[in-house]
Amino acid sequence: MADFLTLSEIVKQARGNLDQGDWDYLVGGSDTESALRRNRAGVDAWVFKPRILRDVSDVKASTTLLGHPLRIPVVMPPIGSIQVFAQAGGAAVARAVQTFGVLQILSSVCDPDFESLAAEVPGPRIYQLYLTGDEAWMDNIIERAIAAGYSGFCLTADTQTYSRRERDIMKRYIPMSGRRAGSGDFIAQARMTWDTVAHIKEKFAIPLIIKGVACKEDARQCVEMGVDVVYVSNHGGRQLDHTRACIDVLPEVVDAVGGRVPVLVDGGFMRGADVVKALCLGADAVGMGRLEALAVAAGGEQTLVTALEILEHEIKTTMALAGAGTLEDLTPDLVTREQPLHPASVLSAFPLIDEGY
């Protein structure tokens, strides 16, 4: 399918594509995958209370970060296999990103390597780093990432260990990040502490985002400490099992930050009136790696910006409904927690391909 409408017409297509280790590695989480079911079934829970007679004629959803503009208030996450889903790899979502108007978060893990991909898109994108050697390694990388124009440095900190998931080690299913933390290359992660940060902080000058904050007493840690960006993450229920929903956390972790400094959020968001619910919970942006995992998969560079094009218009659409013609107007009273009417999971927010559509 050439012409895609929906989101939901994306992911089937994704779901053709794959072959079901990849499938499973995409959509799958930890152990017994609560922590990926609660992530979807908390953005489940926050329904809107909207409000009437206000002038939407002309909703604008667009926003920085870090200086740089947003046609919509997402990001793309950093996926360390997204080599996987789309042939030209991280390339493939550099290429899309610009050409809608967003930014890539570009994993360490993923193919071209960071430098090469600066040379080949080059543009306004944050570096990922897992740390797999020393501080004089970490610095080389961060020295080498500024020199290739990279406007942000994302240090993911809820990876100190490579979790269990048993839905490819049941296949005997090893991704590129399995393959690392199998060699015992994580052990910097394990080792890395707020004295890394610090360091960072101290010696480079380029912002630095947190990735894997959990709770409000880290995020006021990281604002104390001069972080640019507090980024709530549960790694979309792939790290540890049992956690609580990323949406759920964001409310502390806004109150915690205060406004000093950005909070991104990711874990279950996959439509546009997603987005909406965490922009009135104090998000400023939202990661959607799965939604853009599930894009490329169905049909590459192209696909990921149509279904940009596609979450545009269901936000701007959720907004006016809503009652917000401005991304000032969403606010905290917008919305309220009810209880799900379904059962939770990954692809839940995609009804009506289980009705054969």
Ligand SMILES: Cc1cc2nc3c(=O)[nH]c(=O)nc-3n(C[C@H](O)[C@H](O)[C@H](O)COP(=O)(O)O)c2cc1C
Given for the second form:
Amino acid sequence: MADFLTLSEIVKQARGNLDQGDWDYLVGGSDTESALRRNRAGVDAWVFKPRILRDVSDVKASTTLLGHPLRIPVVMPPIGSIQVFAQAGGAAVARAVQTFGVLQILSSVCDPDFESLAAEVPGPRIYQLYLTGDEAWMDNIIERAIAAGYSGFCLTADTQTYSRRERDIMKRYIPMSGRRAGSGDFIAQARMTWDTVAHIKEKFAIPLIIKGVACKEDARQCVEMGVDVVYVSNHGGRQLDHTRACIDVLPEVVDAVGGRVPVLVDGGFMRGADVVKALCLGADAVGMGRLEALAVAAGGEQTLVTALEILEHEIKTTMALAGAGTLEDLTPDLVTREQPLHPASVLSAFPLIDEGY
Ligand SMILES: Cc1cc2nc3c(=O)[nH]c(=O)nc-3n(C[C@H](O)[C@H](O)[C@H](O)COP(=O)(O)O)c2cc1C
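Alt. form predicted together with the ligand, vs. the form predicted alone above:
Full assembly next; the chain just shown is listed first.
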């Protein structure tokens, strides 16, 4: 097992371990990939206005989400076909997050399936569902998820149809989620509406997360309908192309939600400093999808634990240097927007890799 001391080393190892098809499936986006790059450009554009001479001798970065402790304000988002990146699939992530102390949102399109995983590695865990059947089918899955011990249910709303991911198409690479789209299964996903949300809220007590919120209007509607967590996401730039950077959507959503429910965000967050920027802008926790997959691709469960440890170090170091000893100290006045230094790419958070390190 390699002795990783930086996230850059982990990402470099993942690149070495993955063949071109799997690499492109992981790092790619849809169409022109501008939403993908914009996510990263947005994160790069926010810079710190640090405060000095504050006691940061004991930085605290732990929090809770839906009553579950998070050692750092980070969640592992759903990654379809995660078994492509780690032999143990979702189980590798499940064990790593339990060892470290954050939450996993399990994708409905990966191995092992949600019930096998729950038996193998009991939760807490959140289950993310793509609808591939009618309302009775969905109800049955939710009942089974509750019975299997899932403590939250996540509906991904930015995938009402499967996007065109040209890296995959041009190589004839078809991931598990894409296969389902090709078989016509996505019609149920396309029929999903706010009535689906109302139905779930009316029938089930399990906390509901709506993932894929991209504007204040939808955020407000989520809260009005009793949704328990608003999750700002553009699917890592893999669904609708030409969207705003998720970090730039965050302030208006945080304002619309007004502290009534937690706000999650993902899209382009790869480093501890990135997480701290999102927290300054009002996120309660940050999803890091590609980092999760890159870490398990680099070395499975143990490397994801190492990645989370390095991330914790980065988060606490950034907080201390910005003059914030607690998460409450992370406020919007600690950040401002500047012109990014270089064109964004999915790996521009790791510039040393390009320099041959
Ligand atoms: C390989 C891959 C597979 C994904 N599969 C799913 C999925 O099954 N369900 C889902 O809601 N989101 C899925 N996503 C989106 C992630 O949950 C998350 O929103 C995204 O990765 C965040 O952007 P980031 O990778 O820049 O952190 C996937 C993302 C990637 C990279």
